[in-house]
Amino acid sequence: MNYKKIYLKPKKEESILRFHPWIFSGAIASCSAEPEEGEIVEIIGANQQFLGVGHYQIGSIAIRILSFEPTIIDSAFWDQRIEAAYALRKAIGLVGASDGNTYRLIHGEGDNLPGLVVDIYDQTAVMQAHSIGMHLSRKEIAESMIRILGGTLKAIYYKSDSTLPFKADLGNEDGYLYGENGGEGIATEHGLKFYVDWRKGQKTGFFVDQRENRALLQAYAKGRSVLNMFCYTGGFSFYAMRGGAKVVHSVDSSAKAIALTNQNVALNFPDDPRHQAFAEDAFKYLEKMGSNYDLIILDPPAFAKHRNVLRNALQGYRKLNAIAFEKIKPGGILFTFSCSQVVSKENFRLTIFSAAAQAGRKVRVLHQLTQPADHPVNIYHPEGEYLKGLVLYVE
């Protein structure tokens, strides 16, 4: 290896020795030479101890570790990591499933590839880089995916304009790295179809991480009046309809999201009068609605992306859920979520408890939810457990 060396301050190697994949800027003492942003560096601890190699980046998280062993980051490295990720998806039955062709292939730290996300929609892979290092390696990663996935992959779309640090000033690099098929397709999940717009949609085009939670909701929907708040592309809505819901209302502040929800509902339940969609602010809709619903889904975007706004985010979750508790019919079911990484399970549960107490309702926990198995959590990186959810019975 001939990488520049990053030397850590005394006692700052302890978390690395426990295999945590992040090194914060405050832990760095010096460098053998100033590294470029995105460059691969070697990490050295006390007594010249080798600790790992990783991508360097300007910011709070200064290094994301790729390997804790002396490793050359080349095509063989990418092949090995992507092969391991693919093997896991095969093992949990997502590759070649008879009722679905959508899953997450690479989930950052959970697949020992920090800063990289890849979702599979049928024969298209959508790749997102969350670090400059992964951005600079995108072509090598794409070539590796083509080798590993073989003929099952017809296109790779790179979509990182909104996920890379804006200060890096890299310009808009979104586009096809391999193949091309127009930027929109139809994928399937548990036998239901949905449109995916990976060019203009949020994230990679669909929220793959709610797959199992949507399936659970279907089991509770029969005969109920359902409100899907922050519906985005309507995933929970068409699962509720398949579950036998009496009526389903989808709400999102984005008119584009509502249009896509209507398209997805029509794709699965054409001309079904049970569904209506509304482009409206969530809090305004909740405040003015009556007690019309006995199944409510609250799946808002991340209220907190940084710890310095955590307090305000928790107040937002409390206010949102308190209104839902006040309005939901007796015997109602509430599916409520947080996708904020900085909101812990304990913080989220305490906030929902406070909201229930504020509303004066008796509430019981039926399920505690998280992300599915294709979004694995590295046991040494508990921050990777970002999705928290509760299914609550409200008397």
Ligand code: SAH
Given for the second form:
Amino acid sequence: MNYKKIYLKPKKEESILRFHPWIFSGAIASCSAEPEEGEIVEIIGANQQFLGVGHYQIGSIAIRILSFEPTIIDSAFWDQRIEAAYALRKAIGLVGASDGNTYRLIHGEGDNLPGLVVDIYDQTAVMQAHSIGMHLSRKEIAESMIRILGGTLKAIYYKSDSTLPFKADLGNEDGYLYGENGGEGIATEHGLKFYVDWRKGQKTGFFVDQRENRALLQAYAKGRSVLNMFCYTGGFSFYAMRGGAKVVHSVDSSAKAIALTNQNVALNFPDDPRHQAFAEDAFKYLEKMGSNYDLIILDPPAFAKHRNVLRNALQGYRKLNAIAFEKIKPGGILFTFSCSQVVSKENFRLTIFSAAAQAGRKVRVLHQLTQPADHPVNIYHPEGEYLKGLVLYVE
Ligand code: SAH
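Other form of same protein, the form predicted together with the ligand, not the form predicted on its own:
Up next: the whole complex, starting with the chain shown before.
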């Protein structure tokens, strides 16, 4: 191993000895030579102890640890990590499933690959780098994925324009690292079909993380009037329709999202008069809607991306949920979510419960939801548990 060495201040090794994969810039005492952004560095404790190797980057998280053992980061390393991630998805039945071809192959810290996300849509992998190190390693990672996924993989699309620090001036251009597969495709999830546009869509093109929560919604939909707020591709809506909902209204402020929702509903339920979609702001729609809905989904974007805006974000969640509690029909069911990593499970619950109290409704918790098994949480990195949801029965 011949990497530049980063020396930590006394006591800063403690979290690393507990396998936490991040080192904050304030923990660094000195370095053997100034590393470049994205370079692989060796981490040494104040007592000269070896601690790990990781990707260096200028910013609050200065190092993302790739290995806690002395390891050379080469093709064998990528193969081993990607093989392990693939084995997990096979073990949980997502690879080659008869009713779906969509899953997350790599979930950053949850797969011991901090800064890397890969979603699989049928034969296309969409890769997203959240660190400069992963950006620089993208070609090696792609080669390793081709080796490990073999013939099942026809294309790898790289999509990191919005996830990399723009100041780093990497001159990144999104595009195919391997093969070419049009630019969109039809993927399946629990037997339902949806268009994914990995080039222009949000995130990698679809919110894979709501798969099991959408399936749960189906079980509650029979005979209900459903509002799917923040619908994006309409995911929850087509599950509600399959579950026998009476009417389904999908709302999103983005006109593109509404067009996609209409396309997806047509793909699964052509000419079904139960569904209507509206391009409108959530707060405006909720304020003016009546009290006819008895199944409401609130799946907003992350209101808080940083800890310093947490208070405002919690107020946003409270206001949003309070209107839903005021308007939902007695006996109604609310599926409410937060995907902000900085909002803890406890904060989320308190906010939702205080919104219910503000609306003066009696509420019981039916389910407490989170992300699915292909978004695993590394127990040494509890921050990785980002998706929180509650299913509530409102009297
Ligand atoms: N429920 C979706 C994912 C939601 S992502 C699924 O299952 O796939 C969040 C969505 O909220 C995005 O599509 C975004 O366009 C929309 N959005 C953001 N701000 C909004 C607002 N103020 N009103 C309505 N929709 C909004």
